[in-house]
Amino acid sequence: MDAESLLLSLELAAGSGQGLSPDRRAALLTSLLLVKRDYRYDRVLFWGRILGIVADYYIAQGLVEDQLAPRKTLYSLNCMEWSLLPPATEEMAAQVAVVKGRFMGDPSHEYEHTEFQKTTAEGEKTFEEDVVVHIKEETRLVSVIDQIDKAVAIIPRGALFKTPFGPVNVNRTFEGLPLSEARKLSSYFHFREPVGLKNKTLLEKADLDPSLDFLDSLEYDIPKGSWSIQMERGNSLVVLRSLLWPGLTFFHSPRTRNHGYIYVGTGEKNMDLPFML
């Protein structure tokens, strides 16, 4: 959700229980404006909160003019002091894949994981050794945020447009989805570089508008049924909730520009979802 319309966005998302105390709201309103100024971002999004045992991580993201350029991620424990996180890598994802359970809430906390490594001695005999690997919680935080962004960060169709020269900008003329379109999963796109769109045939691309339909649609997500879509407040608000990453809520008021998403959860993926559908 955009930091400039934070109070309205939090009110629209409050139906899912994603709320903040008045002092946290006031702190975020001030500090996110300072983050935007100091880091010279085009837009700042309040991404959400990852719940920890000792403390919670409040997450914000900074965007440049090209909306699909790599986003800069910051975290805070008190909504006032923000620290920049390093970009996610495949090596990080492989490291944290073995870590299970809740976050602690301490960035310096280290998880211990025992691995079996084969070593060959001079006599060409192979031995197995137990090696203890230390994984920082900050590394896990970076990887989990990246996974959630790639899987369930979404925008309504038309909120962004692709220029003929390549960059993706905010569509200033976007006035919201019609009520009939707002009920359809096909009206919502993943807010990341397209993956499945490149595999479509020319015949499938024939009906697509290249300036608007340049992202992957939610209707092709696997497993099917991983999204819950509901109309609330007398059809004046559409709410999408992810069943794959419980805690992710997207909201949009049809025929208005108000839309956004927020994640409030433990940072754990629902691996049992295919068996629950």
Second form
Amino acid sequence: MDAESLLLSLELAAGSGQGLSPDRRAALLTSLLLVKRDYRYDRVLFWGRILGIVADYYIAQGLVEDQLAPRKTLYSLNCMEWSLLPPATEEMAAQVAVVKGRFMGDPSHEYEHTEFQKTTAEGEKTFEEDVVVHIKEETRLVSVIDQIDKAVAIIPRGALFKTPFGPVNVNRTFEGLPLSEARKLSSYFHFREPVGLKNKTLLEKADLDPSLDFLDSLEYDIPKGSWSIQMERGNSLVVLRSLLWPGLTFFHSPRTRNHGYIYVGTGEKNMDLPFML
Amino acid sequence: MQPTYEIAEKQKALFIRSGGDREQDMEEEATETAVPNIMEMAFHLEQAGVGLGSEESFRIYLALKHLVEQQPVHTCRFWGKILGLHRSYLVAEVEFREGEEEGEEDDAEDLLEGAEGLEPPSIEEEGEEDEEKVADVVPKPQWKPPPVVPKEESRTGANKYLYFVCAEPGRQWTRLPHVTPAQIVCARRIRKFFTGHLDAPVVSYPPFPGNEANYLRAQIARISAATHVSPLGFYQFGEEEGDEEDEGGAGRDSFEENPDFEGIPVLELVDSLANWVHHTQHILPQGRCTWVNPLQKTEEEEELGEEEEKGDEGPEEVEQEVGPPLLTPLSEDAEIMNMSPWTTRLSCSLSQQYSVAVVRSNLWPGAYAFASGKKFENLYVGWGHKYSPDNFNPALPAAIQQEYASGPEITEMSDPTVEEEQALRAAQEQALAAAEDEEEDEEEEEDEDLDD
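The form predicted on its own done, now the form predicted in complex with the partner chain:
Below is the entire complex, every chain and molecule, led by the chain shown above.
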């Protein structure tokens, strides 16, 4: 959610039950402003909170003018002092895939994982060794945030537009989705580089508006039904909750500009989703 | 925009008091209602970062007040919110006044008795038919369903409180039925999202005995049993309890508020889990809070049992299941994968003097409890599922049952070959011929005798 409309956004997202306490809110309002100034970001988003056993991580993301450019991620344990996280790589994702369980809450914590590795010693003997691999919690944090962003960070159709030169900008004339569109999954896009657009047939592409429909929509997400879309307060608030990463809540007031998403959860994917639907 | 206006009208109705004179209104304000101070709870929980927001909490308070006016409620509490796919449930935990009838239970019992009454006549009819056609009757299956564990009485164990749900404050509250042990046992083995419609079927294996309302009630029972905690000393056992030996070691199942409770300092509550205790009974593997031997037969069944073959009674001795007694501290809870099942936090580390102690469950994500001074409260907001570090393994289908016991009646015998048939026919003809010769001999002898 945008740091500028933090209080309203938190109130709209409160239906999921977890938010921030007043002291954290006060801290965020000041510290995110300072982050924006110090790092010279165009927009700062409060991404959410990952619950650890000892402490919680508060995550923020900074965006430059091009909204689809890689985002910088910062984390903090007390909502005041923010540290930059390294960008996520595929090696990190592979490393982190073996770690299971909750986050500890201590960034210097290391997970131990024993792997069988064949090492060739001098001579020609190859033997298997149990190698203990240490994975830092920071790496895991980076990778999990990246996975969640790629999988479930969403934005309503029309909130961003693409200029002919390439960069993607915030659409200042976005007035909100009309009510009929707000209930459909096809009106919401993934906030990441599009993956499935090239697979569309020419007929489908002909109906799309190239300046607005340049991202993947939620309609084709696998597994089908991994989004719970609800109208709260009558029809005045639409809330999407991800079932694949439980804890991600997206809210939007139809016909207004307010929209945003926040993740408050344990940072674990719900692998049992197909059994639960 | 129609539904928006609809819900706004319903919520407006909450705000307007029911008609009455001004004097009555003043009296209402003076007397205490059964609804607790939800705004205070919401304020404290907000310090912990949990809750539905102040405005929503106020609407929930008004909705609870509405519920209290409609139903004969003795105490009531906001239990929490369970999220669903299409709609969510706001859950209220309610205790009726003493002696209030619960009409739904009687209807269910009548249905059961009616079904049992129909069974004996059909058995008699089949007995008559058996005598006539012995060869054609299909062998009866010998599988008997395991004995049904009786559900707990109202106001005891898992059915101690009644639960009402509604989708949004302003809508009608619907009562959830009592939970049966079979439903709890099955709910432990399945994992399904709630859709938001109470009459939706729960499609699962093992098949859940009930619809979504029953599944919801079972999950509420499990969450209450596992995560309702209070500071040590807030509740104490009454002094007029019998000895533990008399109760068969079942343990005490009632408690009362301790009038001398002085509150535990917040820092101590956060440091040690031993300062918090469970104040709901643990649910045994059987599905109940107090153990019942399912093989104990009632008087009627014993009479029938004498007539039936006694060889079928297996020597199954069921062991009594024992769970942790009431008011056990949280430090005794089992760990999940070397991780404590509870996380304690101070709500604000910057102002330790005025913060509240918050306890968060790692086993049921979404269950929170806070305590500050002499106040405490529990709340659950979440999807309604337990945390399991391993992936969910659905139950495998049961082994294929033996159809019929193999015996000479139904084992297939090979048809005799032509040679065997001819040999048999030759043997029969010889036997016939021998018999005729004997008869002729006998007749000749008789004729001879008669002649003489």
